[in-house]
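Next up: just one chain, as structure tokens, the form predicted on its own.
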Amino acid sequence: MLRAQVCSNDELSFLMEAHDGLSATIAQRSGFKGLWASGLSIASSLGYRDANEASWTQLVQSVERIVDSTELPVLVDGDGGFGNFNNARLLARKLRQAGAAGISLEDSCFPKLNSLIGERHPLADIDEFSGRLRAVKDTVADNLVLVARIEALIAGHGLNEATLRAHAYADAGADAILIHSRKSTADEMLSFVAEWRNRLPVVIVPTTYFRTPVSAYRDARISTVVWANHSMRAAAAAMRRICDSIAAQESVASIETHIAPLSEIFELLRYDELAVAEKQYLQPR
């Protein structure tokens, strides 16, 4: 499934952030047909940097969370592999185990920082990271979606750097392209879509572009477009508005009806399964 639509410049796809079991069934029941395990919100929800502070077992287990919550595939931001290639396909193996879809690599030096904060954003070497990406297509072949995020243009080195780039990662495997900008608008991705020409499908991330309308993508043939972190921020956004109004008024009286009833996570975890499942199992026959 994760195949059929990152790997396909047919038609114009969208992924889902998801950081647990619960954004995960959130994101299925609204619709989306994907999900992207995003490191920066596995590691937001943890109460860890987006600095590769969280450890790829405690990536891989909240994956299983997603995976085992949904019926959707699941991509896997997985960094820069964590070091070297022998890290990378120990990773990917792990992932395919816990029931992943897919796995995106990042030419990123370890430790990695968010891609959208500081200066700090130092390449891995070209071919170093082709080498990452070699050694996780022959451990999981065919059974995991790879994809590649190029980080040239997050770290200012531009456009020919960054076709360089993908041109080395699609020789060394890759199923498809993320190309990474920071800019407010599209059009330093959209130019290396164009350079690129559609050699292998383009994934996008349009965290800080976000106002440039999808018509764009799709005239440009882009394949999958990610929302990255909104569940997350979403998430976090409500809490604190909760959190402030429960400590200034000493009540909940207030926020009451603006907040989730417990009917309704009862209904999104499926408490009437259980129930079910109990006079099934529990009771006498």
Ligand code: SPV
The other form holds:
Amino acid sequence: MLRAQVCSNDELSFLMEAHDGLSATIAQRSGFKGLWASGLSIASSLGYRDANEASWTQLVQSVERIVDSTELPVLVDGDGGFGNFNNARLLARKLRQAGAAGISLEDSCFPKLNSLIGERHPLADIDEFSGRLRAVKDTVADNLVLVARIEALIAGHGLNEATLRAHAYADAGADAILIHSRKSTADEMLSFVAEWRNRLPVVIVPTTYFRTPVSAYRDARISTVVWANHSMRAAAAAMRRICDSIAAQESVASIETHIAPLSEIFELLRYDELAVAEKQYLQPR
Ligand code: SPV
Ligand code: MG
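Mind giving me the form predicted together with the named molecule, seeing as the form predicted on its own was just shown?
Next comes the full complex, and the chain you just saw is listed first.
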């Protein structure tokens, strides 16, 4: 199912960020057909920085909860694979066992730093990173969609470097290319797409160029848009507002109507199913 979404130029697909079971459940409820297990959002929800502070086992645990919470395919942000080819293929195997449908691996060096902060983003050697991709492909074959993510534009290199890398990663067996950009307009990313000519389908993450209408992505025959961190940021803004208010007022009276009623939480997490199961399994026969 993820393969059909991420690997098709015919129709634009959308992956919504999830960082835990609740955010996954809500994304499914909103009608999304696939999820992005975001490194930034998972790290933030655990109180870590997106700098490989969370371990690969913590990532796998979070993914397990995300996968278990919906029927949606999950593309996991695997950062750079947490090391060399051996760490990357181990991560891929464990994510597959946890039920992930795909892994995105970026050509950064361990430990990575989130692409949208800081100036120093050293790139992995092309051949070494291609080895990571080949090792993952040889380990999980067609059971996990493999997205190769290019950080060349993030690192301040030009279009030529990005295109060179994309071809190398396609040769190494990637199923799709994720081209990342932190510009406030889509121009840089669209120039890459024009140059690339869809040798493999293209995935994008329009966090900083959020004003671009998605029609521009359809026109460019981009395969997949990742809304990478918006539930986590929405939760942070809402929690901040509510905590500030409760602290200032020493009361929860005025915020009750501004937060999800408990009935909504019970409904989202299917407490009704538990009640039915209790009747079935707790009653003496
Ligand atoms: C993430 O969601 O963790 C991503 C996208 O990798 S970004 O934060 O833009 O690097
Ligand atoms: Mg990430």
